[in-house]
Structure formats: C-alpha cells, structure tokens
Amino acid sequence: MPRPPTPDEAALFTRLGQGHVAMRLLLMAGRLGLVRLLADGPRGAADLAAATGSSPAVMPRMLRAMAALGIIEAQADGRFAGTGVLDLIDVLLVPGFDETSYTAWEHAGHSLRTGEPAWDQVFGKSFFDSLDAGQSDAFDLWNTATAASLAPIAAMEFWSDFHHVVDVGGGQGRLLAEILAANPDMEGQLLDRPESLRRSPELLERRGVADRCRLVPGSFFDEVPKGGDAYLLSRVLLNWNDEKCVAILDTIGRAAEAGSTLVVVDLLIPPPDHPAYCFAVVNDLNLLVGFGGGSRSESEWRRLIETGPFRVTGVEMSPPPSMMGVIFAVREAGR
C-alpha cells in the first residue's frame, strides 16, 4: 500500500486541486479591472462592489480569496491594495490564455492520444485561423507588449556583427525595433501576416527606426526575404510541431546564403534544478493542447534545427527571470 501523504503533500494536493479556482479568480480580477481600480491606492470592498456592479455581499468574499492567493493585498484597515500580480493579468485576457484555454483543455485527451492540438478538435480550425479580427488584434498587441521582456536579448553585443536582419514572423516588430535602435548602422526586414503588420509603422516610427525597416507581408511557410546576414525567429517555433518547424526552417534556408546566421529566440527547457523548469515543462503541454507546439530542451533544439540546412553553433540561456534561450546556427553550403 502507498504510504499516507505528508502534511506538505496534502497541502500541495489542496493547492493543485484548487488551481482552476485560482485561475478563474485571476481572470475575474482582470475582467473587473482591478488593475485600474486599485492603481491610485487601496479601496474598500463596498467601494469596489459599487464600481464593478458586483454584489456587496459577495465582493468581500471574492476579495478575501484573492488576497489569500496573493493576487491583491488585504490592508489592516479592511481595504484592499494592488500587487505586482495584477500587472501580469493581461495575458489571461488574450485568446488562447483566457476561458478558451479551458475549453481546449477539456479535450486534452485528444492531444494525449494523437499528439495533435485539442484546440483544432474543439474549434474546427487551428488557433490562428480561428481568431476573428478583434481577437487577432488582441493577440498581436499582447505579443508586442510581452516582447518588452526580450530587451536584454536586443541589447546583446552579437547583433553588432550583422548589417541586415530579417525578422521572420516578428509580429508588429517590437524586438526588431529594439535591435535596430541599438545598432544604428543596421537595416531590417519584418515578415508577418498583413493584419499583424498593420500597427508596425507607428511602432517603428516611435522607436525612430522606420526608415531602416522594410515591411514584408506574407507567410513564412511560403517565402522569406533574401539578403539577410542574420535571420531572426523569435517565439515562433514554439507554436508549431516539428514537421511545421522544419518547413519554416527550410523556407528560411532557401532564402539565406551560405554563412548567414539563424538566431532562434524561444523557450528553452532548462535543467530540473533551474527556477524556470516547472513552468517550462507545464507550459510545454499548454502549447501542445492549444497550438500543437511545445517547449524544447537544448538537445531537442539542436536535433530540430540541424534537420535542415543549418548547423547549431551555440546555445545560451537568458538570465532569470527570463525563460528564453538563444540558439545560434549557421547556414551551411551544399545543404
């Protein structure tokens, strides 16, 4: 017979079992606009109930639970204050991370049996094809906002070795804009879907690099611009299975000249003792269920990239709290 659980194991089980409630409370905090409501300081439960049109009897109970989870902070005077957690909630209001993710996860058994994304099974289309115009815009805006976390990568010295960077699937161009701003002699091209590029001119103009960046509407499954001495894939391959990733890499390989560099910025599963390990391996399943993609270890990245015409020359893990790795590969001649 298995041994009885220790007190710590019982507490862990309770936290895990209530995880869906915690996520719903996070979503509720976002939907209620607590970030905005608590921005100017603590407020009482009755005040927040009136501001959100909520039940004055239930709101204190909701706030108490949110405070116990660390979403907000209970003050000694009975009011509630915001925490840094509130500033992270925006991601949960984006398609694929909001309530739709629960719907997909209800059919996660499909992914377990087939290796295919449950999202497609539930919604009848792939994630990106199922978004309407508003949802697609929200996803692109979130992608641009979270690209700010890649600022240390944009500041890395190796970029100064390049003169022309092609950002493949770079969304609205936030990362490329930062790279160009840090390297005044560099030019760039930004390839993505036309709807993703709609806000790019304004973003590039604000950063002062619009005159050095050409926008290229298109699909990385079809054609990638030629002429780059560096090709950037930032947070792209995590959305696709190995077969689709190889297709993307082959498209880049047809455009890239021998000796050019591929820079892959993506989730890298670290060793088990790394603080980001738990997130990486759990998020790996979330990427499978929603997109058919996943996180990959260093050995998996090497094997995947070297399936095509590229040879991996180096792998770096970004310092915490980032969970991103940077993989460098060179386009080999004759492949």
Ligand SMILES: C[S@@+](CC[C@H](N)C(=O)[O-])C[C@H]1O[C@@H](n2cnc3c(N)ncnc32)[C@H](O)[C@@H]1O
Contents of the next structure:
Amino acid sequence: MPRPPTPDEAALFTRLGQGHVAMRLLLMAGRLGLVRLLADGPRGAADLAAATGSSPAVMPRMLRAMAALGIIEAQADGRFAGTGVLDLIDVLLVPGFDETSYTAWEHAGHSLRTGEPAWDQVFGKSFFDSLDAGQSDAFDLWNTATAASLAPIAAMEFWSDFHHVVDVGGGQGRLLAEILAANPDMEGQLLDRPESLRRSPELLERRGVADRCRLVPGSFFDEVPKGGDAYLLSRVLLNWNDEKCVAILDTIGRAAEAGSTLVVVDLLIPPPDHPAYCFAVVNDLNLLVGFGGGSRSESEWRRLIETGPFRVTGVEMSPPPSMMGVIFAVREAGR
Ligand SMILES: C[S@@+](CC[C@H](N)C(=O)[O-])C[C@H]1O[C@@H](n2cnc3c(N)ncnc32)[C@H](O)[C@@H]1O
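Switch from the form predicted on its own to the form predicted in complex with the ligand and print that structure.
Next comes the full complex, this chain leading.
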C-alpha cells in the first residue's frame, strides 16, 4: 500500500510540477526587459504593462506570480522592485538555456532511447553548427560572463609551475586572461572556433595580457598548438560524448610533449551530500539533451582521460563558488 505523502513531499511535488511555469516566468522577465525597467527603482503594474505593451489586466497577475517565486519583490505600496535573482537573468537568455532548451527537451525521449542529443534531431544540426552569428555571439558572451565563477581556479597555486598554457576551446579567453594576469611570466595560446575569438583581442587587451597570448582559430578535432607545458580544457568535454572526448584528447595528445600537463576543468559529480551534487546530476541531462555530453564521476573521468596518452595524477573540486572539478593528468611518453 502506498503511504500518503508527507506535507513536505506534497509541497515538493507541487513545486516540481510548477517548475516549467517558474522557468517560463524567469524567461519572460528577461524578454520583457524587467532588469532595465526596474533598474531605477520600483514601478507599478499599470506602468510596467504600458512600458512592455502588456495587458493591464494580466500584468498584475504575472508580476504577483513572479514575486511569489522570488524573481521580483512585491512592495507594501503595491509596486514591484528588482532582485538579485532578476539581475542574473541574462545567463538564461542564450541558446541551450532559453526557449530552445524547451524545444529540445520536448524530444528528450529521443536522448533517453538513443543517448544522442535531442537538439540535433529537433534543429537538424549539432548545437555549435546550428548557431547563427547572433546566437554564437550570445553563447560566447554567456561563457565569458559565467567564467567569472572560475576566478578561484585561475588563482590556484599550481599555475605558477607552468610557462606556456594552451587553452583548448577557451572561448573568448576570460579564464586564460585571468591565469596570465596572475602569472606575469607565463605565455598563452587560445584556441577556439574563429567566430568565438572575434572579441578576444579586446578582452585580452582590457586585462593587460594581449601581448602574451596568441589567438589560434581552428577546431580541436583537427589540430592543437604545440609548445604548451600545460593544456587547459575548461568546460569543453561536458559538451561531448565519450567518443568525441577521446578524439579531442587525441588531438591534444599529438601536440603535447611527454611530461606536459593536462588540466581539465569540468563537471565532476561529487558525493551525494556535496552542495554541487544536484547541480551536477541535473545538468548532466541538460548536457545530454543539448549536446550529447554530460557530467562525469571521478572514476568516469579517470577512465575517459586514460583511454588516451594521459595518466590522471589528481582530481579535486575547485574552490567555491565554482561547482567544477579540476582533473590533472600527465602526457605519458611512448603512447
Ligand atoms: C562551454 S564553452 C567553454 C569556454 C571556456 N573554455 C570556458 O570555460 O569559459 C565550449 C567552447 O568550445 C568551443 N568549441 C566548440 N566546438 C569547437 C571546436 N570544434 N574547436 C574548437 N572549439 C570549439 C566553443 O566555441 C566554446 O567556446
């Protein structure tokens, strides 16, 4: 006989069941421009309805629901104010996290049956091949913005052991720029798709490291620059299935000399009582549906990386607020 749910279980069920509506309201707050509209202070529902071309009858209901969820704040005088949650919204307004993610998730059964990304089936192309110029730019800016959480990784002591870091799939270069800034004698090479590197000169210049960083447009499935004593793969392998990861690791293995280090910054599934556990295992499925990739446990990382010419020498969780793991491996001779 099933037992009746506890009040906590019933409340959780309701919250989960409304999850897609909550997410849609977050996206709507972003699409309506509420961050900008509330930047100068609280505003009333009628005012916001007029400013966004919304129905004056529906707007108060929508704002009330957003406030109940904590997206905005309802004030005693009936007006609505912004919150820190609202300020984060740009992070969602990019392909793979916005409405496109819903479209892909409608076909999640395809991923469940085949292990293939539903995205490719829905949009007819892989994620990176399906981005138009504007979407590619938005995705690159998203990577740059969210790479702020990787700052503690750039500050880690071990970087000072290296003179030349090759950042493979480094996006616009925010993490590499931070690593170079913290290590004034280090040189860097930044490899990514040509379109992702368009804004890199500006970013590297702003951080004062442009003269120590060479840009390498290309594909990590074709060729990776030689000469690094460290090769960095940050948030790259999470986008790919094991077969593609092995191909990327092989390309790096062909460029890296014996004894050089591979540093993988990626989603590491920690033990279930770790604060990052839920994020890692839920994101795992989003990565499967969108890219065919996923989060990996320590033993999965070891097996995957050691399929190629690298031997894992250490695995750790990065310092907060990043919820990434850092995996160290060495290029072995003769493999
Ligand atoms: C999730 S982003 C991570 C960016 C950066 N490493 C970071 O941690 O912020 C994945 C990166 O892989 C790049 N990428 C995808 N396919 C690629 C390919 N075939 N060759 C090189 N880079 C690629 C994307 O352009 C993107 O910048």
